[in-house]
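The chain below stands alone and is given in structure tokens; this is the form predicted alone.
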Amino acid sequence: MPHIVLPEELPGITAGFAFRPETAKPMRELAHVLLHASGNDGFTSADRELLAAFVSSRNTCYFCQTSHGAAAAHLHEGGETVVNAVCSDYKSAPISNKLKALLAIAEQVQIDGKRVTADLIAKAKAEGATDLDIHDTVLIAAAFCMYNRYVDGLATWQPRDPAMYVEMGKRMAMQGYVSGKDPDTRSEQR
């Protein structure tokens, strides 16, 4: 049961967004820029969603891990298998060395940003990461620590129906996180 009165029919972060649309708007916009609008050939939306799912798995936020994992599975050629491998042990997952190096940075940010070292940055650059890739990795990891704590700190409803997350992930992957719709729209799940 949520710690405050939230819309009962809205899962996870969408309930908090509906409760306070003024804060939902910039949070959605940030997620959209980081995960959907910034994807390039070297650091795609699929990779970015994998980072979000990975950080959320480390923070044990079921809603964010599962929804962003579903988005990553929809976008990534390896589907759910790759998502599960990254969240279990990214070092042995079937992903590029560049993405492994970026996940190593995200892993440290999730624990404590001060743990990101010059060596981790150098390794990521050696694998082809750009300054923008590194910047966005740090910000995705930091933002998802915030999103995860928001969802769990309010004790939002986090349904366990996997089919719901598959559909949510598909919407997120295809539409992103912002639209002309009101932030508490039920068809738009963050």
Contents of the next structure:
There are 2 protein chains.
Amino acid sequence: MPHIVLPEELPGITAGFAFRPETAKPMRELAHVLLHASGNDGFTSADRELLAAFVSSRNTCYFCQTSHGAAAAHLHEGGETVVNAVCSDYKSAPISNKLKALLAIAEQVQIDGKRVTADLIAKAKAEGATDLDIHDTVLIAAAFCMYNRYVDGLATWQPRDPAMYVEMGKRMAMQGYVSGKDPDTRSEQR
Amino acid sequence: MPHIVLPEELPGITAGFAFRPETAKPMRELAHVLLHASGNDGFTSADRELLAAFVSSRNTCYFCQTSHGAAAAHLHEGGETVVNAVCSDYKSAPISNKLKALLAIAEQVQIDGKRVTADLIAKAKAEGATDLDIHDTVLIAAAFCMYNRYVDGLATWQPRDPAMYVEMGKRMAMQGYVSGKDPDTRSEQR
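Requested next: the structure of the form predicted together with another copy of the chain (the form predicted alone having been shown above).
Let's see the whole complex now, leading with the same chain.
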């Protein structure tokens, strides 16, 4: 049972968002920029969702790991197999060396930002990571340390129906995290 | 030295914000709502800044602990003494029992949201905490697990000049975290 009175029919973070629209707005916008709107050939939305699912798995946040894992599976040509491989042992997963290097940075940020070393950064740059890729990796990992704690700290309802997450992940992957009609976010849809 | 090329003259999170305005906007807005615009008699901005400084101290993020500590010291009648007491041993600090109960929740969220127990929530409610107070406490603690990791994960410049932080904290306490001219945030100034 949630620690505070939340809308009963809404799972995970969506219940917190409905409870407090004033904080939901920037939290949705941040996820939208980081995971959806900024995806490009060098660092795709699929890669970004994989990072989100990976960090959430390290924080053992069921709702975030499963929903972002489903979004990543929808976007990635390797589907669910790749998501599971990344979350269980990313170093042997069938992904690019660049993404492995970014995951190695995210792995440390999940514990403590101060654990990111110059060596990890140099390895990511050697694999072609730009400053923007590294910035976004650090912030995705940091942001999911927030989202995960928010979802779990309120003891939100986190249903165990896999089909629900597949549907949710597909919607997240296709539409992102803010309404397309929100004029605040138009400038970030680039 | 920062891990990526950041504006040299900007300390801590402000360098990350200048590097990436698209993510800075929602991150500033979230801090503004949680720490500044939502302060009220039952859960003041002084209390909220104390929570931010406390969580940052647990994450050993020098920049965030010192700047939000300075903001809290500016707002709280007990000044710096109270901030130091809260960060070293909040249970014996000269603060209300309600704030101690909220700090006990934040203390667990900083480690893992799943560590927040029904007992901790019941104690906070017994001291007069509302659902909104509890929600905002969980989210402040969660959000500083993001801000702290962002600041440290980029290896931002974190100067050691105390006077700079006093000035910064005063500005944060008085003006909040977004420009007053930003129309996006007007609705939250309630």
